[in-house]
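Take a look at this single chain, the form predicted alone, given in structure tokens.
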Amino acid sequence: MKEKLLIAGPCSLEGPELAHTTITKAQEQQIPIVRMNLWKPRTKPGFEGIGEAGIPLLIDAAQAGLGVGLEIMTPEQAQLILDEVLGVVPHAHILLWIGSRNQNHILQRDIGRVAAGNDTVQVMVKNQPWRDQNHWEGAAEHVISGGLSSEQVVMCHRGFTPWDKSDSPMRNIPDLEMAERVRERTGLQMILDPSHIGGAVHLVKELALEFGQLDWVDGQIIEVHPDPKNALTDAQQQLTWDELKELQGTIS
């Protein structure tokens, strides 16, 4: 079975201490790309991330030899990250991702334009909340229309919002058949997100193990926090680093 990519780290950065713990643990556990979200879109008002103040923490991770992954909402945010991080670490691997809430196709195209021409930069396109294969594929096409090569674009399946949450214990409902079709039709890498699909630690673990056995899956992105109960966002679905370590040999 091919080696699969593993992206891990907290839902969002909460400050320097969490960032430095994330960097250290990722190095110890040989995680190639760390989640280091500076901005956190919310369904309802709450902690929205540390914003631009966290950019030096991204640079710390890049200088430690780690790839850096984070969600961006605008081309301006994308440009800021690339200017600041690549300005210090020119060959840093940066994974910018478009979240499920960011479905403005003009912004998607313009984010692609910002990232175009940087070989070490990729853009990950998460599926929108509603179930629609054409829309999800279209988002990738918009990003590519900005000038990215197909090697620079990654798809991410994080499940679809259920009409009735009482129908399933999961936070979002996966459609693995659709995800596999999208991978086959587009030829793009496919990452699965057990954290946002499961929504609870025991389900995240079960899904991560299941996803790890699927040949067509190229990797997973998993939320990890040293103290999940006190996390400012997504506390119920973040694994500890020890819990991730127990899974690693099977899922990557």
Given for the second form:
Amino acid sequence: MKEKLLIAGPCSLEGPELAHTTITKAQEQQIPIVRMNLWKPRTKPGFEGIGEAGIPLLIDAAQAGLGVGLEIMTPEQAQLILDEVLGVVPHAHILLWIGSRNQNHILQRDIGRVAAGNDTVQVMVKNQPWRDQNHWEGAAEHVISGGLSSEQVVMCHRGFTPWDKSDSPMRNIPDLEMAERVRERTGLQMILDPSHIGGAVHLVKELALEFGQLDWVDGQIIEVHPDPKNALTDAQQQLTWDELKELQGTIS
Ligand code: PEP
Ligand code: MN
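Instead of the form predicted alone shown above, give the structure for the form predicted together with phosphoenolpyruvate, please.
Let's see the whole complex now, leading with the same chain.
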């Protein structure tokens, strides 16, 4: 089976100590791209990330030779990240993602425009919360219409919001058949997100193992925190680095 990409790191960056643990662990465990979210949209107001104050930490990760992944909501944030990180590490691999809640088509195109022409920059399109293949594909088309090559666009399935939460133990319900169809129809890489699908550590582990067996899956994005129970966001679903290590041989 082909080797699968692994993107790992905390749900959100909380400060320099967490960033530096993430960099060290990613290097030790040979994770090519770290999650380093600076902006954190929340269902209800709360900790919303450390914002642009965290940009030097992204630069540290890029200087350590790691790819850097984070969610952006606006073309201005995308531009700021590219200016600051590529300004210091010109060929850094940067993975900007459009989160499930960010469904503004005009902004999606403008984010595509910002990233266009930078070969080492990719934009990942997470599916929207509601179950609609056409909408998800449309989001990718909007990003591509900004001028990105198909190598620069990656899709990510993070499941769909359950209509009735009592129907499933999972936080979001995956539609793997849809994800496979979208991959086939768009020809874009497909990453699965067992963390936001499972929503609880034991489910994240089971899903990651299951997803690792699927031929058509190009990789996974997994939330990892050195002290999950004290994480400021998504404490219930983040693995420890050791837990990730146990899965790694099987899933990547
Ligand atoms: C995330 O990946 O950090 C995230 C918030 O996920 P989603 O947009 O899929 O809810
Ligand atoms: Mn999260």
